[in-house]
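As structure tokens, one chain now follows by itself in the form predicted on its own.
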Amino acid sequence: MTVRDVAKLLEAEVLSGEDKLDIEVKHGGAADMMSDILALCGPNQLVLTGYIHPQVIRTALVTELLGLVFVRCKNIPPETIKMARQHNILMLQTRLFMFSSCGILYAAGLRGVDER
């Protein structure tokens, strides 16, 4: 599935990284703790999170994530969006909760890195 497919399934708004919509998403993950993302996530992975502070962008850069999907339609700080745009990090935002978002993507065929 592509990023565009993910955005459609989750009824998500694209906040940054519009040029990445046709990239294939090979694996997904979900975490709110940056230590979990650093330890368990890696290159070209799409991660769902509720953590909206700028540190999440730094974490995405270090782990070479494909992008982030922010759940629960939180009020994302402008500096987080600005940093994502500066580094061309894909950012989507959905009103759905983490559990529902993961379930929708899993049902559509997206798997985590632990199910290779």
Contents of the next structure:
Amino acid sequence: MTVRDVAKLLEAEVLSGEDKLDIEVKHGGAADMMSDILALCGPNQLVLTGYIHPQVIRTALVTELLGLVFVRCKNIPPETIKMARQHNILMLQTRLFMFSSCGILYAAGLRGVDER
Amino acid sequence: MKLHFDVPGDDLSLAGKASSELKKALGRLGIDPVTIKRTAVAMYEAEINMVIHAHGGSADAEIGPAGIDIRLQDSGPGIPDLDMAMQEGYSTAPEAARELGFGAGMGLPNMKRNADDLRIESTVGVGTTVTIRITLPGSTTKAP
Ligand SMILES: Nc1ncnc2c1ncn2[C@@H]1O[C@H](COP(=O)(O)OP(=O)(O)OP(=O)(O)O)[C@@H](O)[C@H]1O
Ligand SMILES: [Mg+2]
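Let me have the form predicted together with the partner chain next, following on from the form predicted on its own.
The next block holds the full complex; its first chain is the one shown before.
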């Protein structure tokens, strides 16, 4: 599926990386711990997270993720959004919770980073 | 090429800056993307550890034709039991660090996976020195 499909399925808002909507995404993960992202995720993957501190953008950059989906619509600090835009990291925001978001994407064909 | 970074210990929002800068420098040198990624991940974990466990320190990177050597040095509390610290899931991260997404106890094992050679010298009450060696592809020089 494309990033655009992901955004539609999760009724998500695109906060950064609008130019990446037509990119094909095959694998995703979910993590709130930075070391889990660093250890398990990598290039071209989408990570769903509830973690909104700017550090997550740095982690996404180091691991070369395609982008991040912020679940359960918290108050994302402006600093996080600013940093994502500065580095052109794809950033989506959904009001759905983590479990539902993962389930919806999996049912639609997105596979886990452990299923590569 | 040699690079030196000070890693401040009082501002977690700056943690990871040194590794980002090294990553950029490696990109400019035309080093292959897979090597760049594992170098950046290993150094990032070490840098974060220095900030959350040891009040910061310094990092030096040397990029040569055979590989990349990174040395991260701090004057923090040291690691009493290295074997224990190397285990996945072992963490003494303070609550504040956990709230910021750290403390899974995955950092050191992750560094080991990404580095060709990882050395940790640590003395309780004195500090910790972490040396990461990344061999460049095509180079025949083995890690020391
Ligand atoms: N520079 C350091 N100074 C003192 N103690 C350290 C240092 N680096 C690591 N440690 C100790 O080793 C433990 C394991 O480190 P590791 O990086 O694997 O996990 P963590 O930092 O606790 O969590 P994570 O890396 O998953 O966020 C730490 O919890 C800490 O007790
Ligand atoms: Mg760590």
